[in-house]
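Presented below, as structure tokens, is a lone chain in the form predicted on its own.
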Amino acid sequence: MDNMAAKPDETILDEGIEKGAALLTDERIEKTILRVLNTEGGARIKVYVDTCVHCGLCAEACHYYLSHDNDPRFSPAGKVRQTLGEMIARKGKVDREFMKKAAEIAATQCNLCKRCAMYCPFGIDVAYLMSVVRRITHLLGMTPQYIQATAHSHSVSMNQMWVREDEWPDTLQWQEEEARSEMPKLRIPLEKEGADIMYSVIGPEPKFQAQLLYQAAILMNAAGVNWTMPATPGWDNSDMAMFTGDSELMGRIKRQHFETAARLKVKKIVMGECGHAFRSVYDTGNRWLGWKIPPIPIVHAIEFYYDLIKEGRIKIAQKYAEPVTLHDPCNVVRGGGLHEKARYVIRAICDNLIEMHPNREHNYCCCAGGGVINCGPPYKMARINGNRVKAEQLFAVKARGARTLIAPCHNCHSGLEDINHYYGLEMNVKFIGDILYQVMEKPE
């Protein structure tokens, strides 16, 4: 509890922002801002900005505001006023020092979680407005260094972790061999045309969390699923370009993902426990490409687990005994509506679910999503200080008996681990798949 006091965030010099700003002229800044405002945003931006009456109702919805002792600079309306509002009022006539601050606010002080939009009486989407600021700073070459490096990886390799083309199938073969010690006939089928499912994951799984591929293979084989995975680029469903403002690259990433599934002639794509990737494939990416809906149905892991358990294709040997609580990820709950299906799954595999409050679509963000954790170590403490309210929420649910924190999203999982360690919560942070693998019946 000693770490619960609010701490002032230090000034951070980010090479991605600093070096980009050094190359700017006032003329280029003005031209870029007006281009985005007049051609890409247009009426939507004007309606949102003109409609805001600065009532302050959005402030109480923001974890940054609450965690910084109600500092108005961290309120959603305050962040808009300091960035896009000034750009509009000055008609793009702002300088590089202003743009440096705007880049930092948009990229590292807003998770695009959209909780504030739920409390705004006019439904103003501040996440969209912050995304517009990120778009402007991207076009000016002012993206934080770490997340820009990840976007570069997407551009070159079509995955976010610089996984080479030969490393990907090698990793799958390795996990197949490991899993055969448990299920001797298990296969991870590659490039199988006409399967019911293409299973897709995010870049960190083969790079750092290969056990998740192992667990998925056990689940698929135990349930008798007709599935496949691609051996080529297009297997990674993550998308940091969505958060840097590089919409053109975002479109490339999503097109290759869907075209890979189309090439394999699968009926649907099932993706692992990731929130931002789900948002990218069901919403942002396909819309940039001009598709009203994704060309191939997308199913998040939560819904997939729900279907398997409800249909009796996966049976539970013995429920997980330690009391658990559930973190509702913004992109799959507030954005995707999977809160009740997540609870169905958890109650099926766990003895005791203790709800944190608030929960479901009202839950506080993990403070890692929206690309914020991907801005890297320079902003780690700003991120942790910016979510003191989450630590308080978790201390409260721990006091009621919860010992395991389930976070069905990669960024949430990583961000909550940071909060768990820094604030001394001493909870076990797990994916749903970790527990499902542990408690399910496995064929001999």
Given for the second form:
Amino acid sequence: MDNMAAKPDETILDEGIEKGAALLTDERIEKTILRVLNTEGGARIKVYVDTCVHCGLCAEACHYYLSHDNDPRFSPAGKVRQTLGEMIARKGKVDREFMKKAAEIAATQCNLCKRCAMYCPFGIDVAYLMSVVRRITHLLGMTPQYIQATAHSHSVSMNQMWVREDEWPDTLQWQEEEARSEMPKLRIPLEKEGADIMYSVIGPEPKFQAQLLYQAAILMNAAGVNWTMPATPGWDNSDMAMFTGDSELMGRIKRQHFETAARLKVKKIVMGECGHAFRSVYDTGNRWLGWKIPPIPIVHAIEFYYDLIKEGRIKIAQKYAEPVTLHDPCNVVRGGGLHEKARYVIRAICDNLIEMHPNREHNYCCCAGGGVINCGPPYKMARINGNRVKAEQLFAVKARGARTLIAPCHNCHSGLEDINHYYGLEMNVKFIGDILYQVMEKPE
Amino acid sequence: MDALYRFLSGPLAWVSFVVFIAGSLYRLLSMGFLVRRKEKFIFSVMSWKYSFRSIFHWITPFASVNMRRHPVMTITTFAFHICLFLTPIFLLAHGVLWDDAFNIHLWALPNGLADIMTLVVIAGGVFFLCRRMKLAEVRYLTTLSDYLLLIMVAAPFLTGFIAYHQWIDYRFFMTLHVLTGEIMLMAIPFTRLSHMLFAPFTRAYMGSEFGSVRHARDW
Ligand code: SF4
Ligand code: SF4
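Which structure goes with the form predicted in complex with its partner chain, now that we have seen the form predicted on its own?
Following is the full complex, with the preceding chain placed first.
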């Protein structure tokens, strides 16, 4: 495979970055950088930048670096050098061109996957430093256009995909009807106060992956779960604002989500197979709102399936025969420790799990996460070229027999599909839920 | 020369200790206050158990994946840092100074061993220098200050070694040894050598974040 992206000097034109940059003045750049460094930012920025001994040991942690033939510009500390390091060294006196490059690096050449934090001897968190850069570019109004459009959608509709208030219950009703042809007594209970579980999903599910709602409804009904979905905004657990650096908006979105669950008086929130949403609800958004842990317990789909299978509430009719491999999503594995539970579930529903290497906490990111895939078509090839190493990892596991690639995260799923097609892997990319739906016993 | 030596080993030695200790305290306390003012949530994440779990993994040779990936670097960096830390404290000749200045009686390294340890530090410095110049991912991050720091750290060992063996101008190298040693000591809190002060805290934080929030390993 020739390496098209071994030209990191070429800046990809993005209207959001370009138009934002056109409005910048040197004073505004300086003021904004200093505001973030000195007013919003705290000890972590200072200590990380001062403690980094420029040893380069984090380089091999990053899939971008590995995929670009070890180009040092793609190493974690190399990205800090080109962005925040320079801003600090020059006390915010950087120009528009510099900021454009910095915006591109932070938004599209780092998935905030935190793998590098496991490789740095000091545990320096480059993902955090990149999100500081994103915060600066947000305040300067130069976020990539596609992800910014998503953030706008959040801001207006409280969901990621401009799903209108009436479209949401409509979609659920439609899926309920569809599913009733398979399970005649099936319900998708809306607004059921006091249910055990509120099930929340990300915006793309009602928009163009409605079959996932269908499958979830079958699962809930088959397992006899006392569940509900809200009919109001607050049903969407996703959060692109967390990735654009718009912390204020992130706070609004998360508050609405938690408040909706509180209004329904549920015991916990179960969420679909999404990684970034988990990060937002479990770790980032709740903290911004001042909660150390989420005010209502959050259960990721992996954990939910685990509980259902372990408690025998779901029976498996016949295990999935095609050999599978598991991609550990950063946000739920390195971010939530769900790797062993995922394996338990997969072993319960599949005949043959073949591990890819590295795996668990050390798995390579899909290169779609951290909002990179949400930066849209301009950066599609940046993602694909930036993760050649993933294709190599998958070819290796395919050579050992794996045919289905399980990716229990929406971003991973879409990003891996792109890698699958571009590199000609020809694997079947699936959610755990797809397989679970296929192999479970479905009572009448 | 004698007057200079007396000044260096007398008043300036005290100054350098005071600068080192006060500077280190200042850096650590100001970090602590900054965390309290801006990032209080850090306290809510911190856990003794996971802090030490992480620190333990990273002060044990080959206990992390990345250390196993770079065996030569791992051996060198451990040998370098251990010798860098122990030699100046337990050197026989320094023991006399500890005794004179603070009335502390320290066990002393046999001279032959101390000699080897000094060479380890110097060789480690050369290794780091070559690494910096040769490996693209390190060179890319390197600034002039990185070279100066390396020289600053190696200098007291190199001059001490030359002085101990009395090959050339003993007095000159002895003077230089004291001076460079004091410069290094004073530089610790204010340069990237401060990783010595901050490493336990950055490690503890990342260990705690991984342990108590992420339920994952960080090594
Ligand atoms: S993509 Fe992951 S490994 Fe690379 S710099 Fe960002 S957080 Fe670190
Ligand atoms: S491994 Fe850590 S200390 Fe070394 S260059 Fe990377 S971030 Fe800096």
